[in-house]
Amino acid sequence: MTEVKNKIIELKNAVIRFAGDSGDGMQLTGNLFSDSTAFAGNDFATFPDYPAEIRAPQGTVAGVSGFQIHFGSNDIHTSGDLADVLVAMNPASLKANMNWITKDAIIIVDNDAFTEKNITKAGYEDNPLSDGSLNGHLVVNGPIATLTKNAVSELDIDNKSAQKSKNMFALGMIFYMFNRDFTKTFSFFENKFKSKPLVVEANKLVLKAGYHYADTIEAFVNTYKIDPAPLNKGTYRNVTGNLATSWGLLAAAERSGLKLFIGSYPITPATEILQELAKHKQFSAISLQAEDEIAGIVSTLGASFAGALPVTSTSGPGLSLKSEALGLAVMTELPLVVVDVQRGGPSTGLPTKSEQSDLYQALFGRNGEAPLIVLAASSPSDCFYSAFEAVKLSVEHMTPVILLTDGSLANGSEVFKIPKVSDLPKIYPPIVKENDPDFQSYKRDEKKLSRPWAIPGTKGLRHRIGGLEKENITGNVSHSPENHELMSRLREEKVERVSNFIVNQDIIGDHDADTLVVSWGGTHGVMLTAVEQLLDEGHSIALAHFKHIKPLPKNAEELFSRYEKILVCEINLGQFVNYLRMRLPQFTYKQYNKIQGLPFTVAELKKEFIALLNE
């Protein structure tokens, strides 16, 4: 950042870091910094970073929670390598993050929680404030807790209760220091707490101490200032993922004409999907907060028999206990949507870190031969249309999808164009007719070798269904050896014939080069923000980003064939491009993984870009 003496500076963009004990409201903190910056038109990227225990010791660096936001006036596509900007509320969130900042990084700290208990608790030797440590770095160190209690002092509150606002002080802070309105966090505080007028008053109050605060003292030599960014018109919205899959349920449910139904039990990170859906019975939403995982999918199995959108929603120690449900969802061909936000494994692992963890499970976890349509979202906002694109392939080929989403796009946010449903595709439920003198449970479509969806209580349409073989056309009990082999390749040839109704894998970047860096899922931000720079500076590289993970797109070999080098890049030990190697065997791929519970940084993977394109 150039220093100009009381100025106002451009950037073209910009990192804040927000972290605190796990009390302290950093979340909160981040989200209502996230909101103001979609006010301001700015696109953006955030990152969530939860302590991995639940009631990590007060004080601690287990217990420190962190929210980053990349926020500037271009695209923006990851939530930023380090840190421009930190908010350290106690010594335990400064240590923990130092890693994390830029080496002239400015650093906010309430001075009140540097104690000597606070200080040793944290780890450190000696004040980190007073020992040289911090040089380097422009450390505004101010009183935030007192100042906080003098904020509120004309209220009727008790300082326990007052200390609770102490993050809005800081929030007020760095709303000086990017020159931002307050008006809208207002609205917020009235409606989230309108029956507590109270906690309105002193989160305004306080809020507007910390930004006065900001502004008096001599410390903010300059303020700092971010165009909004080109965006096209429309109507734009914050959103997480978790609640972009949400509604992109909704919409398939509205454009397929079908109720839908969700089935799931709350596990980390995957718990908002099935609130937010139990908040829409005006779009005839039925949510089921079952007892268990296993009782979760079967009652959407169940729902999907009698003709509603069957929805369930987990994480990887739940998908484990739906495989045998899963299974029987594959023999009697019915759609079923299980949305996957991977998180840390194995077991419970780290249920509040990122992973890209349960592809192998997708793909392979039942027993029997029983292929399934496998997607990955790829950002926030593409949860959204990744959830519409399972429900129409899941419905109008009858057989399950698995949508695998993450951690870090569940509870990471961007900017979203929100679309008019009218204008999505429609989603054709191949439900069969009354009396259709036609009618057998298991004749299939001629191109998708889909079954009819025959709705229990229709006329003329009885017909038997379970978990025992079905013998091909009428649906019958069967234990022929040769129909199991015939309908075992059915079931797989119909997931395969799905690559016929999907888009053809695309390029980013340097379509001669002879490189080429390959990816899915959640980390396509980060992998397109470091192509597009070595592109920016010369280099020749390109890009392959999978959405569809089985069938794999019908292109993926030719295009896999133009290049000399493929690299393949994921956050976990390698499991797609074992799935590479099996299903096109006649390359080579070389591999770079991460499993750190760490999203990928762009400078690491230049790094190992510029590696490759050195061999």
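Positions refer to the first chain, counted from 1. On a predicted model such as this, the values are computed, not experimentally measured, just so you know. The term rigid core refers to the most C-alpha atoms you can superpose between the two forms while keeping them within 1.5 Å. Compared with the form predicted in complex with the partner chain:
Superposition on the rigid core between the two forms places the CA atom of V200 2 Å or more away from its counterpart.
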Given for the second form:
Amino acid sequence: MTEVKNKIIELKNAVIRFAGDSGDGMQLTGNLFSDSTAFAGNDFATFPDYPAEIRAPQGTVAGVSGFQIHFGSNDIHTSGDLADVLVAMNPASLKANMNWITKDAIIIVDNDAFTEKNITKAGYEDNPLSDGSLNGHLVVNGPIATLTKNAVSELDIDNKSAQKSKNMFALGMIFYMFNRDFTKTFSFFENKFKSKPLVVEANKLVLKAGYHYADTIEAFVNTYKIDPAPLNKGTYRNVTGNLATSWGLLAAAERSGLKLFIGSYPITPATEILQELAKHKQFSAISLQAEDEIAGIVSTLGASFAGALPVTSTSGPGLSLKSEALGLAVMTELPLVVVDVQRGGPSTGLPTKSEQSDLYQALFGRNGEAPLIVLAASSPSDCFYSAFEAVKLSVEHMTPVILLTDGSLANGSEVFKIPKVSDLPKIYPPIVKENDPDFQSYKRDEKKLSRPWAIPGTKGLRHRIGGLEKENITGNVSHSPENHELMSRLREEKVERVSNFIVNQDIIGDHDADTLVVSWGGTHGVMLTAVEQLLDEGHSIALAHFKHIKPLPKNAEELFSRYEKILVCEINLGQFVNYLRMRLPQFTYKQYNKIQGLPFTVAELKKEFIALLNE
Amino acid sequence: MESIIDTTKLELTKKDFESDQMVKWCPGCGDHAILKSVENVFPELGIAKEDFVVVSGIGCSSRFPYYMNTYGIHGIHGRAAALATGIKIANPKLSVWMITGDGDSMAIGGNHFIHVARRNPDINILLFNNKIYGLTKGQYSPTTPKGSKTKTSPQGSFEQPFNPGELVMGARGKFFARVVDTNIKMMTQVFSEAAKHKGASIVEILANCVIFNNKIHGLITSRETKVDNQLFLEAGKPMRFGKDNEKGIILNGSHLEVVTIGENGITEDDLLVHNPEREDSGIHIMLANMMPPEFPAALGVIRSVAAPTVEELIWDSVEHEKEVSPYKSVDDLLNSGSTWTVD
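The form predicted in complex with the partner chain, contrasted with the form predicted alone above:
Entire complex below, previous chain first.
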């Protein structure tokens, strides 16, 4: 054997996918690797891929749970198209993921799990490890279960408990492969299993055993090193979109001086927002788990009337149930932030898969002329800023706001530069002072057209609001035809004027290009990566990624006028492109759509863009 | 937590709560008397006028907020309980009054109704039960008696009705009272009791719809029959009623029975003594279910059991968390857990 073994190869970036049965702890494994990645100074983005069932039948493809991480020394915007390394803890997870790995991906499997029974359960006819189907891949085929058992043989622990650590054996192998340090992971074990020293010890032993095993058997031809990414000075952390959304809301509460109230109902994939906010009563943030989606939004609107910072969170089917109450919020012109974490629809649809198909519902899904602000977050960390802005606009303009995120953003994570709350803009609620002699409930701010917020309990401002049409200025019930038209136009104009208070749409890439690709919401990372790669390859292309949907940024029209070809890309059948066709009909838009419950891949976007560039 | 009942009496009168809006209920509608009674009660509670909020859903009764000079919000059909809950939790200082009808809270808002009873925020719920849909002009409601012919039950309703009191107690509600819209004095007294009870106080008002369901509560409310069909319950008193107060209610085994004092050796000592504070709702449910002609209808406060309110528990928890939480600001939270610094 020559001495070239174990050469350390420098990579720019890599994608690893951890896959196992939904009880195998693959999400934890992935998260631990993410932490060590952060510690190594890489930029990264992650995405979990888990089944809708909590514990689908063991060993079946339906029960496979996955976690993908893309990390690198460059800016990472997506969780990666295809994995360079697959950890498959059983035959089903190998089968479920073969389409998601590169042609020459390294595959690590637990040989002990490849029993005849499991192979059949996964739907294989022959053992994939020996039938040649993995040719082209480096397969590292270790008896992980046995080795895990051996690793803890000195401890007073039964085999069933010991087997819970076998994911750590696989993680140890990956640590070896990427020259990782144990420190962070060990301290995690110590914290997480504080009261169970035996479990801490077992996990440590197994992790180390995996590491040394990979070394000893020379499992990999090479090991890899990825340099730290050139991140700006600052403090960083890993956040998922749902966590960032929750924290953005809390930051907005602090900057507005209002007490947050979330009335909400659990629904995948939005539930974590309610769960997270429920933890933070120390900030006077109140959470109410309502009896249904309707009570969620309506109790929130009640809290809004009473002067709280009102938030409700939901996903598509829940947004449908909230429609009528959204109309009441439009009519009463009270603040209200609705976070819609979109998932595959219609109906129950694909609860754990992501889609951008609630846009029509957000824009148009109410009776009457019922305009409101629609924003869309563009990345897990942007959920923080989008949630903050949703509050600012809702409160300052006295109008409901729907913030669209999606399942990919909600559960995906990325590196987040932690801001200082005092650096965020201050939020000014238009609260009326007591005994204001000029108070009239529907007298509007000249610039914003917002009405004043007169909070019950304030002296001298008693008034009635409600779902019946109100007379302009006085707020009395009015059935006057002229007044209804005036009020309908004022409500629309109020929302449109928000474009005076938001940033202009920016363009990424080649400003002089002929071709503009357009996207919105959660596809930002993949669009940006595709465009950056094309620019690097010498193509001339520009990207406009929208966060402000209604109203559109003021410069949208001017911006579109600069390009010959406009391609709008969305994870739906064309909802944003049709909205653009309605709002800015003078331009010709092409569209690229995918609706499989899956994100775009960089490769498919590049292919599409190149075809367009060559047209 | 600060009590909503201020001990220093404010100099308020009915006038302080009368609105300048035209009251548009039909002449003869029971709702007028209810409005009067509420206007009687509000100035007497020792609560500042700006601290009242009147909340409603949809229906004839739900126009109520527009007829009171308080803070008010007229919501959407069935959802007043959710609105009121949000208002009360967000600002526990407010005296929140929810106005609803049998369509609003027994049908479309049935879910919120049972949950507000269970959750127990300190709000007062006036349920106008006229056993018909009035604003949509005469369809049967969830409290309409089986067999009633209405516009949507031309052959007679096939459905068993709810009894609101039984529903409240089934939902583990802590306060339930019943009044008739023909007795302003009774309404004033009972609404006041409801206001003083801490928790969700639900008052069923047997209301008359003069247009679509006239005299639906006639047996209970009409001059001729009311003495035999109304039992006004008072805490600590034996349950007596009748023209000469000669009748009473006894518990015979597991059910209630009407008896006449002096007959079959029955004395006042045999009668049930009303205890609204009994935690067990068994007898309260039986009382709520009494209906003419076999029984008198139980009126007054049927159940009033002390229990912590949801907003009290929530805000106590806020105070506790402020003390124990490691996060004093959102900055602390953002920087908690696993972070790393790039210099």
